[in-house]
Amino acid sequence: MTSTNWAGNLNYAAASFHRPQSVDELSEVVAAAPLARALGSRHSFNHIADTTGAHISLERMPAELTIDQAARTVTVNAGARYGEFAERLDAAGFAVHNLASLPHISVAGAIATGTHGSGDSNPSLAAAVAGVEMVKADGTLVVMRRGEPDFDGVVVALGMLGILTRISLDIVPAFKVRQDVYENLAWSSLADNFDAITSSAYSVSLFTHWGDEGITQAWRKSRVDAAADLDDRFFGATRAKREMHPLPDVSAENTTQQLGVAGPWWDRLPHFRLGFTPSNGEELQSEYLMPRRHALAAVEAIRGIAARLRPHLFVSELRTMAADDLWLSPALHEDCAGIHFTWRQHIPEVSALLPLVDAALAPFDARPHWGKVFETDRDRLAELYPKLPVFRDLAARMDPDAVFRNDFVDRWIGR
């Protein structure tokens, strides 16, 4: 039985643990459970995946990769990790539009929490979902497809509506990417050129420790088939001459290949390689997405409290992403900028800082990532999600006995 999350900062309270090997077996487990939650790659840092009932892992469900070239979709088993099917998809000539920084995460968990990669034109991973199959609380199997009523509420659903079994994702022709890292981008350059910087490549990630040095590393992931400015200078930053890890003085052996060497999308869009554990897990993470028009003001707000944050912080990452229409997505109806915090596992200190961070970002309509630690005012959170009442009604219809609820969703979503 898996009793802790990946980071080890919390213990799960599940009374039982199940690894069904078929949809029929999964249906039997769910129908018999008074409370149940799916447990994916355990990469959430809060209790979103917890339950006092049955924990259900999909890791033993049959693997699937079915490509529908006419519909331009691929259907995979919901428990699949992106890195497990991406290479096979590439071999067939296709790709998904984007990946998160870790290829280790499960598809179902990523879409349920609105997880994303980076890129001005790239929406969240959940935006690629074209259809889902799930087991409801009574054990029945339902299939829902994009365009059907309530579909936009089903995708980013925090695990509240059922246990996903199969997911269909939009696909695009396979492409190659080169990754170039630049060092020491000044705050003034970021302020003067934010749009040009974030649009300079297919995916751009900016790492900072919030010191006077500004952006310590800018990671540009450029499609090889698209023109890009790849000079040795990048708005005053200089091209790195060696492979880099986002953390100083940490070996780059587990990061995806850099120095402009072209490679397949699945081996460049993530920051870390599937074959390596990206860290020892002893960390915490927070992230806030705000409308990109507020990005620079939000950065300045965090800089204003940085002295209090830095002793407890490994690194921060700034990214951008395109809007989507999913009811509980942090990028709902707004092109966004995200500020990500990878904290040291100083649990009491970080917990005390979370209200400070939230208050600093509140004026910019910042929505927290559902799978990471946050302390956002519940009333303000409700204001940021105008479809929340409609989602509550959907959850009540699909799970009238509250089988898939837990303390986390009761606190932040309500009934």
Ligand SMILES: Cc1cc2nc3c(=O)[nH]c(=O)nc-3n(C[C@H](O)[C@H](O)[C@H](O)COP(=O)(O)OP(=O)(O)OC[C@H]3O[C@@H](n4cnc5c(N)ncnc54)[C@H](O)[C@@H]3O)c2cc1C
Contents of the next structure:
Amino acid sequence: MTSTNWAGNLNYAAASFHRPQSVDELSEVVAAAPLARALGSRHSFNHIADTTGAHISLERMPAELTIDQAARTVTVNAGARYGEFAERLDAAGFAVHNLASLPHISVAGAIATGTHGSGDSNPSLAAAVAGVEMVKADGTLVVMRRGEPDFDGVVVALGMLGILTRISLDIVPAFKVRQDVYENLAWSSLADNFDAITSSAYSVSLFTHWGDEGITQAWRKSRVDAAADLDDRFFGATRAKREMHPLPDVSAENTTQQLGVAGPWWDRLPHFRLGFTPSNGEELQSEYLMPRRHALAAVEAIRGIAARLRPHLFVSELRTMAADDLWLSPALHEDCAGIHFTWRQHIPEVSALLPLVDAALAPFDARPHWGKVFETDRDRLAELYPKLPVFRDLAARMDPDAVFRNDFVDRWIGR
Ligand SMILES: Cc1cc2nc3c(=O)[nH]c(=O)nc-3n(C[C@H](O)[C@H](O)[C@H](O)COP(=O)(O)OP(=O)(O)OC[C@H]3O[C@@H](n4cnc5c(N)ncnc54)[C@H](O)[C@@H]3O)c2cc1C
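Output the form predicted together with this ligand next; the form predicted on its own has already been displayed.
Starting with the chain above, the whole complex follows.
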């Protein structure tokens, strides 16, 4: 029985653990459970996936990879991890538009929380969902497709509407990416050139420890078909001559290849390689997405409290992402910038800092990542999600007996 999340910072409270091997078996488990919750690859840092009832993992469901060339979609089993099917998709000549920093997460878990990668033109991974199949609380199977009235509510749904069994994702022609890391980008340079920096590649990630040195590493992931030759200088930063890890003293062996070597999308868009543990040991994560017009002011706000954060922080990462239309997506209707924190696993100290971070970012309409640790004002959160009442109605219709409820969603989504 699985009792902790991936980071080991919390124990799940589930009374039972199920690994059905077919949709029929899954339906039986769900229909018999007064309380249930799907578990993905357990990479969330808070109690979003928890339940006191039946925990259901899809890891034993049959693998699937069905490419519909005409519709430009791939259909996968919902519990599949991106890294498990990406290579086969590539071999068939296709790609998904983007990936998160690690390929180890399940598709269902990623889309349920609005997980994203980076890139001015790249919306969240959930935005690529063209259709879903799920088992509802009464054990019946429903299929929903993009364009149907409630569809924008069912994709980023925090596991509240049913257990997703199959997911269809938009695909694009496979592409190659090169990754180049630049060191020491000054704060002033970021402020003067923010748009030029974030649009300088298909996906850009900026790592910082919030010190006077500014951005310690800028990771540029450029499509090879679009990339011109890259200069050794990048807005005052210097191209690294060796492979880098975002943390200064950590070996780069678990990071995806850099130094401008072209490779397939699935082996460059994530920062970390599938075969390795993507972390410097125990950690916690928090992240806020805010309209990108507020990005620089938000960065300044965090710099203002950085001295208090730094003793508990491994590193922060700034990314950008395009708007989507998904009701509970942190990037709803606004092109966004994200400020991410990889904390040391100092649980009491980090817990005490979360309200400080939230208060610093609140003036910028910042929405917390659903799968990471945060503390916020529930009324403010409700204001930031204008579709919340409609989503609550949808949840009440699809799950009238509140089978998929837990304390986390009761607190932040309400009934
Ligand atoms: C090292 C690390 C790096 C990360 N990098 C990024 C990043 O680059 N970008 C980013 O945005 N986030 C990132 N995250 C956060 C991560 O993407 C999210 O927490 C994501 O939800 C994890 O997916 P999972 O499969 O582990 O889901 P879980 O944590 O297991 O579950 C998350 C939610 O999904 C629901 N769920 C899972 N399966 C199903 C299903 N079949 N049907 C319905 N609901 C389901 C669960 O009930 C729960 O509500 C990172 C996390 C870690 C640990």
